[in-house]
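Only one chain is shown below, in structure tokens, and it's the form predicted on its own.
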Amino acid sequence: MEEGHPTRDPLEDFLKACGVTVRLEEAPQDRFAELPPIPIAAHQPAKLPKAHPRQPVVPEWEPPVEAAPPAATAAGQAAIHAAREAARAATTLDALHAALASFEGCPLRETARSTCHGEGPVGAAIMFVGEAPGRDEDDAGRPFVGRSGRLLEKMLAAIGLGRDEVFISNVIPWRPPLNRTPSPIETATCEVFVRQEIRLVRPKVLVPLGGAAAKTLLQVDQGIVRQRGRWVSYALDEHAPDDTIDAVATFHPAYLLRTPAEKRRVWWDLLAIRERLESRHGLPPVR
């Protein structure tokens, strides 16, 4: 070996050729100890931006607000006025039904197959009023002849009454297309006729069936769940507030077909109606 030249390690040359820059020693080495100390400030957490109160999530779409009832329009007022004149001129049920059959102020008559007049005797023990005819009623031209009607007849039989002893009608005499909810103007126009029908029949007890009929006839804002079973006085004539009859709303038979558990509540209502007919109107007890 010549003096002045360092001894070369062939292994070192090989490792460098392979890209190895650091060799692992036989004894463990603490490489972190070889690093310069990290300032303490570096260990402190970074300051986060101040959190803002959580804002409520606003939906991108909201149901449209219902417009004012069309009855407020000139055409709506004219239709209601025409209905009122036609109904007031009828002094018998036959005359009222004839006036209704010829009335052209409600567009529902153009889409319905028939006009479902109320039926039953004048002075009936009970007058039931639903909202509008269904498909079976539209086909037959009579109120409550489908499944709801058959259930209603069973309800009456349970308190000792037959269909021929009661009067059955609807606020709307024409079936709305696809059984849709009648519009405010359609209801306001047709209710004029059913109110005159109630005046002419003069039942001992008026029973609106379902929330829509109860809100229309009894002019209440409560739903049928809260309104049912509550007795109120129904004024037969707005100009004679003391001329009243007893009225109480209950569930519609169509609702009972969908919710059989509510039949017990209607049973309580029917018993209360029967008791009132016996105590106030001399109806003989059920045998």
Second form
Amino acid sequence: MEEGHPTRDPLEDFLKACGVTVRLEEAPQDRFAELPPIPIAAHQPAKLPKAHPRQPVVPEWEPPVEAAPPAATAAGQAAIHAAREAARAATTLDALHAALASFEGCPLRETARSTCHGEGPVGAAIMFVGEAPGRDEDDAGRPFVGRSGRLLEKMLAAIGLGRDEVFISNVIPWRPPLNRTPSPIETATCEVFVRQEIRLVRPKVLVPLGGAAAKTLLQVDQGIVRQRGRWVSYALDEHAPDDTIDAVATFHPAYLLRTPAEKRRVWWDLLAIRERLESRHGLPPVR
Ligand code: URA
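Provide the structure of the form predicted in complex with ligand URA, given the form predicted on its own shown above.
Following is the full complex, with the preceding chain placed first.
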């Protein structure tokens, strides 16, 4: 289409007024129709679940690399069993962390530089549990010391708490290679240790950070968008179901770094946590 000369075609004149200077084809083409159908991978559901009609579904960021294939069932079960034995035998945090450092049943430890076990005081006001260490944490051998950790510290400061007053850990203590999603067997093996850590820390409030930690620890199927902000009772011991602590999941700081508009919801969650600590656990109000 030439610029600047009126034509006798009103459509052409209209397109020109809109700034369209080149028309490639007379008739519109449906380019998607030319693509071959996308194969549905064996592990994907044939139908996608419907989104709730009234609630916007904000997908939480997940590392883009695929999960490793699950280990053979017998080997996986043996690893979980060994983890259970080692974790249950540990009656102090130091003993648990020593058991974790020498545990060889999870392949993730072979590619990680360090074991990032949890840190903080026993009886902490809050215990945060993320998914797995990233590169900064693997380098430092400590949980949440990178960008997510710095944001977590700012979130804490906003409700009058310092990092040293809370316990910070991860479901997985070893950085998965290329930050890939841990396999179900890897998660099930490491979960045993973090559950024992929670038992030994016995925080006043447990806060899983992000969808993966919430699903693992709270054993819920729904995503973090629906789960966050909901108070539940977390049973510290499967054999003593009445021995519970308060738990509430919220968004992962890494997600907030990518989606700052969601900080508002996390702020509500933090205020609710602060309020519960004051009203039920005698934490003095922030001055
Ligand atoms: N993300 C996590 O889930 N844990 C960390 O320790 C750091 C980033």
